[in-house]
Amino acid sequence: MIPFDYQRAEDAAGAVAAVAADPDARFLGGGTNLVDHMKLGVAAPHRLVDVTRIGLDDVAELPGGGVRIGAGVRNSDLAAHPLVRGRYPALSRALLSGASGQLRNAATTGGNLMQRTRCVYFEDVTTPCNKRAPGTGCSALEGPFTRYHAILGASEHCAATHPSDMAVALNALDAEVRVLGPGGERTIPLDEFHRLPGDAPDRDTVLEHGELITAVELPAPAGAARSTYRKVRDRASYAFALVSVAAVLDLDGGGAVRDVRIALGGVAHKPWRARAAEDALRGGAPGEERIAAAATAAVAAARPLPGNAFKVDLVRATLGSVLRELAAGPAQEPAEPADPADSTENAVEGEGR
């Protein structure tokens, strides 16, 4: 590992200005990604700026009904916490079905947004990535692994997928990012916060640098809303999703849908938000012709690679899936694994925070 400075923050303001002076500075949270990638020579910042003991650790009702979650909050306690667990199970199964117990216990929540849009062809220094080297190439795209790769959204440039479980239901959720940077605060929807590669897939959010991730905050969900959040992989652990879908479904006293929100994972640069499935969900009843309308349209535009074509069937079969139960009635609040270290809901190796 490269030798680098290591500065603990008292505050967000003086986080926010030890960043922005050095150019090669980072914040450090859990650390379960970055860490990783430095050990990898992924990533060689020179300074990294420690944002655990800033008192970012709280999650608090807000006016409404909504929740405010502070960037801090491990993923452990997040998804155990009653307001998630109680208003958006989506979140708490999501949180859930990432990482691994120990993961949990350091991953933070704005670490987990900030963890990098990657590949295998990514953390293989070896290789040829416009990620990790803007203009030598994306391995993937002439590559024979493909199967965790994008069919959605990718460009000539990459077709790495977003690893998150979390943000994936946070985007279902209407959740919104609350950012203090040199200039002061902004607020940004998370639909809005990743960004698809285009010709710039080195970076995966809008952030400026030096901007800090404060808070994350949820709106008080429809009385009738239901939420879930289903998770496909190779197998039951230590495995990214080969797709996920968060889904919210408030259906009116008639029984038509009054509102819908889709997002899913595994399938693209950013959480992808499955409008057009929306659109075809809203109004009616949400009855076989119906749902297979929206898991139609949800993979409408995807252009998959050699390898992973089957990933359009399968978000099909999942979405559909997940809205037949969700139409069906409430969802349960998520089980707590009894022993998250060993549980079958863990998953994904590395995918830190």
Contents of the next structure:
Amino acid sequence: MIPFDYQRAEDAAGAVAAVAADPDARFLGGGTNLVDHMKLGVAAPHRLVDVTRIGLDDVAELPGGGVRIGAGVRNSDLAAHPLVRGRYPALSRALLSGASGQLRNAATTGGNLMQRTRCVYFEDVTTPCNKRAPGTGCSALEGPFTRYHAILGASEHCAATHPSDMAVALNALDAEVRVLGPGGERTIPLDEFHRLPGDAPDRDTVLEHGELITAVELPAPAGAARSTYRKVRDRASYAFALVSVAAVLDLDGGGAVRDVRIALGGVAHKPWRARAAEDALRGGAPGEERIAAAATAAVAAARPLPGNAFKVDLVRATLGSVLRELAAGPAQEPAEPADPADSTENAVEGEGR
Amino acid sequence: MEADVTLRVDGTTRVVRVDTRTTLLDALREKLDATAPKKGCDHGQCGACTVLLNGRRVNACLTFAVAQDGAEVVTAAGLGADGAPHRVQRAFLDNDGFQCGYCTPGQVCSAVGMLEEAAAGWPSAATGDVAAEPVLDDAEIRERMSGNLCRCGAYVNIVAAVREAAADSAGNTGNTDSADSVTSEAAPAGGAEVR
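Please show me the structure of the same protein in the form predicted together with its partner chain, now that we have looked at it in the form predicted alone.
Next comes the full complex, and the chain you just saw is listed first.
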């Protein structure tokens, strides 16, 4: 590991200024991915700007029933937060299905979005990788280890997948990412936050150098919505997704689909919003025929690599199973106006993390 | 680049000069002679380095010591006293929850942190309804302990030990020994420690 300077930011503006001023500087959150990359030689920043003590660590209810999640909120605190467990169970489930208890206690909301692929060729500095070293080629396209690689949206330059569970749920929940940069604030829909690889797979997200995630905002869940997250993996716990599905289903009084949002994990360079599947479900009750059409539509554009064609069927089966479960299950409790005492308590919970 | 870092380790305040590249694990083991946390994979995958950092279980290998200035660290060596092991340590002994012992300090710290999380009502991936209060059955214990690998494969007895420790903590509210107070003051959802 090359030597680096460490500095602790006192507020978001100071952190942004410090990183923006130095092309070799990086923000340091929980460190669970960046510290590992520095050990592996995948990342070699000359300066780390610690953003864990700048006050972005509370979960607050927004007017209208949405929720604002500070970028520094740890994954474990977010998964256990009453507002998230009650109104956005897909998000709790996604967080809890990722990593381990120890890692979730350290990993932050912003850091989770910024984590990089676990492609073995990306993490092995002895192999060509266009994401780590642009122009050197893509080892995954040559194989043989493509079990965790993309079947949707890949390019001739990169077949990596985004590893986050949380981000898949956030996509299905229509989350927005609040960002502070040298030029001010901007808000990015989660679905537009991560990129497809194209001819620049070294860029995972649309963020520019010096831009800092300050919060993630969730809109209020619909009155009769039901949502979940299902992850399929090689081990029962503590493994990345082969495929995962986050889905939100809102049915009207007659049982017809009023709204549906589906995102897939483990299949693309970004959390994959399955809009074709959503369209196939709309227009009536979510019966067997419509669910089968949605599952087929979700992978109609799939271009698997040798070694991961099984994911096409796995997506179809997992999505079908999730939709049947949601269609048959009860609606969640609707969002209720927050008790002021509760929200104060909730705001205090995240402090000091 | 070097920095002076103050850490409270197993109840004693220590000041140590570290290279900024030094992980908390290496600072503990190589600078402070606190060798209970072990280096297994050094990449956050095995859990052998697990310590309680400001009351919460974390992988000491994946954080730089310089980023933890002012932190309270409890290792497996700080959980009990000579002749008076922590109830989780006692349960590992009583249930033969180890073979070679290399992963054990991490397993014990992880179990202590996990029991606090469960007591605070945190759900897990094994919880059927994440909005409901979880019940700490064997499936929950396995899921919550999945960040700690045991290459001897002592898992059956580790689960038994954690189950016993969980029952002890649920049924015993009168335990006031100092070892327990270290962790009970640092409950995961509401601790007031300064990081």
